[in-house]
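Just the one chain here, laid out as structure tokens, in the form predicted alone.
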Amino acid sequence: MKQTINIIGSGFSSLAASCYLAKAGCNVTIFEKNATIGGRARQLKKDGFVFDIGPTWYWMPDVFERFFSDFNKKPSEYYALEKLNPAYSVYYGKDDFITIEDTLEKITKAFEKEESGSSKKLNKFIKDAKDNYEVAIKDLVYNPGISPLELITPTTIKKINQFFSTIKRDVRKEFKNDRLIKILEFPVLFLGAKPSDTPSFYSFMNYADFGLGTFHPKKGMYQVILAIESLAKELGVNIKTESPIDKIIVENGEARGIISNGKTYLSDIVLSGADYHHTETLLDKPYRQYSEKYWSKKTFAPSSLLFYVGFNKKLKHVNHHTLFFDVDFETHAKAIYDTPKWPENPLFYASFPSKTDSSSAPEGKEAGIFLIPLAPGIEDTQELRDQYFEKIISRFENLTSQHVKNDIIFKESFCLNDFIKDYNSYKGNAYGMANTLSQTAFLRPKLKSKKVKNLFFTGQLTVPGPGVPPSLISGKLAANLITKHHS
């Protein structure tokens, strides 16, 4: 007799368990509470604009390939994927800014004309973060956290100093132009840590930065959703929308099913693609895992606020993907993980889909998306989400010496209230946990219940971590934990 799941919530790490679940034989439904699926990675359109309101950074592409081919299929069935040349560029100042292209020999010969000697240096480093890549994919990322012996491999054993520093000491030995060791340092960003608090092992993401390069699904990242949405349908997963779960049943200590506006859908299994922490409020009270203490103790990922803008003309002297980095770092990391607030003077970041995919604006005009990177649990009203929209439009003219206010046709804003609203997101974080030592691997939230019997989890608060391509990898891993529990 065949297996029923059911699954709460629609983003990547739930599609991708749906997808593994489904072809194992199990029968298979997933529940979304949003009236379109995709969780954090939804989208918006408006006016003829077309925005991706969660990711828009294709990294790791080798990992979007491992999952389909897991199927038999390509991302080239589903999606055209191009390689951005630029792949991005980051302002320090008034018309100052670095350009990153899409070959490690071009980015190497950006760099020496920073610092003398620095494209040598690089070589160096990013053929220790490929090495530590290979070992990431290869051996741990795809464990499911169980044990810390799965860290143990005789490749792992030689690395294990590396857990013990950080991105920010082994940059700063190496570089001294502060220019460079600031584009050296971002990819770490993506794990929801300060480069600080991030081991050494994690330059991987240096690899997938200069490495792999950056590109884009025509038509944005929703497509991805798209696909393997498609997929899951063609393995016979059902998808209900507009479906928030109430409760999750439980009878003597095991998971028997959900309930959802008011009816009761029994199933064999229930996995949960939702905010971790949220998702055990749907539990009575002995049966959570983690207190509120518990919760309240780790280091999570920042929130953001993100401006999705119409724009009534192509814009000048900007990417694709543009970063911002003409204030100081640690102030604004400290306002996020130290002392939580808004800071004074924030980094932040700037999309222009349009600038690559016309699909994204009508002819003549441009569709930018902004974040500011923010601490979880802060305060969040109107008033201020328009107050730093000021200051960033302020700042991007002035930067980009250009005029744009007056060519607004739109603006609609995202912030912790809406992370809270939309995604049942513990204090409004955007990217889940972050990736520090003491939340790495086994040390994570557990893919399994520890007090539920056929209860599973998934997503970016478990293993093995924060952004897309580790939320596919989740999916796969909670699929394989439950069908080999149940086999």
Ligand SMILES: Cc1cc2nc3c(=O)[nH]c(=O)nc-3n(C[C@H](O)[C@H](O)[C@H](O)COP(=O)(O)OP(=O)(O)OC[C@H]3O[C@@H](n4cnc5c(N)ncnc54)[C@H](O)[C@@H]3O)c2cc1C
The other form holds:
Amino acid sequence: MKQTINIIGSGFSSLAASCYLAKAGCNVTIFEKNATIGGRARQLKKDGFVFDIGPTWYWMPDVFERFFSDFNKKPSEYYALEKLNPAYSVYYGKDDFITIEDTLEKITKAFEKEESGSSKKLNKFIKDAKDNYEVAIKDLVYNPGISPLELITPTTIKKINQFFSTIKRDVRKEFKNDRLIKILEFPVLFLGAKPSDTPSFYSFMNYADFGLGTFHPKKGMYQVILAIESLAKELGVNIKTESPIDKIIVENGEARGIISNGKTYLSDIVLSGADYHHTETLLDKPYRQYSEKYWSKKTFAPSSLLFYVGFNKKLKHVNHHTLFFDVDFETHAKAIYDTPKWPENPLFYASFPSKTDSSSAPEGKEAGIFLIPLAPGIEDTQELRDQYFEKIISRFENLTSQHVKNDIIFKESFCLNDFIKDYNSYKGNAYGMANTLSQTAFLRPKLKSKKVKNLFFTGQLTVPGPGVPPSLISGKLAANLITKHHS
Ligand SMILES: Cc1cc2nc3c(=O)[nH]c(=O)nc-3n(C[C@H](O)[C@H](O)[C@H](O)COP(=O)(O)OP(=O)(O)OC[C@H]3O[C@@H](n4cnc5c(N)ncnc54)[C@H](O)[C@@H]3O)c2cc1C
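Instead of the form predicted alone shown above, give the structure for the form predicted together with the named molecule, please.
In what comes next, the whole complex appears, and the chain from above leads the way.
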């Protein structure tokens, strides 16, 4: 008889898992609390402007290809992908920026201009990073995080020393120019941790950046959500929106189904892609695996203050992705990880998708997304949001030498309280749990409940970690465990 599976949430991980489970012959239903699917990767449409609410960087295209190829499909059957050139630019001061182009050859030239002798060092650094990428992405991250032995292979044994040094140390050993250091330390921020807490092995993120490049799906990242939704529906997955789960039903230590909007939906298995901490609150206390103390001791990836802004004109001196690293990173990082508070002078990131994609803004106008990384769990008020918008938009005007404040048609914000309200996120985190050495692989919250039979987890708080590619992988890992468990 067909297994019935109820999935909580419709983020990348849940959608991916639903495809694998439907392909394996299960009867799959997704229950999403919000009115639209996609979780943190939803879309905002306003006055002819279209914004990706969450992810904007499409990195590691091979992971997306691998996902679709598991269903004999290609990403190109669902969305058009463009390699961005330039990939991004980084501001350090007024009219002072470095542009990162689309090939390693061009990037090494830009490095050499900044620091003599750095191109040779960069080629060596990226060669090693590529080697790590092969091991990590092709091999390690597709393990379910059950045992430490998964990490021990003939190749990883040779790289063991890379787990005892950090990205920060490695980069600073080779490069002396502060501007180049900031660029090389930037990719690991996607893992949710500081470069000083990230093992050298994670330099594979630098290969993702410089070696593979930055892509943009035409019409935005939400097209990838729509692509997987379409695949899931082709495979027979049933998707219910506006269906918040209030309880996971457990009988005799076994998950039996869920309750949504007062109705009971029985199933053989429950899989949750909602935030891990929240999912456990849907269980009676004896069935929860991790205590409040456990969660409070974990290093969470940052939250964010985001603004989605419609500009009445085209902006100058910015690219599709533009980073503003004109202030001290260490001070901002301390306000996220050490003594959580609003940073006095924040670094920020801005995306202007309408620079390369005309579908994201009406003609002659610009869509802008601004993001300030923040500590989870801090205060969030409208006054603070307004104060920080003023801070960054004034800096933006000064750094890029243009006036934009009077050209704002609208601005919408999204911050900690919205992460909690919309996604039931623990302390309003944006990117889940950081991937530090002590929170990697088998040391992360488990895909399979140790206390409730037939209850499984997926998503950025479990293995392998935060980011869209890891969430797709997480969906596959959870689905594999379920099908293995029941075969
Ligand atoms: C601002 C921001 C920028 C980012 N930028 C990038 C980027 O550029 N590149 C990149 O690769 N990654 C990026 N990420 C990370 C990436 O978006 C996430 O890692 C990924 O989308 C997480 O997917 P998920 O399935 O784990 O969780 P989610 O997307 O959070 O999905 C969980 C779902 O569960 C639902 N849910 C919660 N509680 C319930 C309930 N009780 N009942 C029913 N449903 C429930 C939620 O509504 C949500 O839809 C970014 C994230 C954010 C927030």
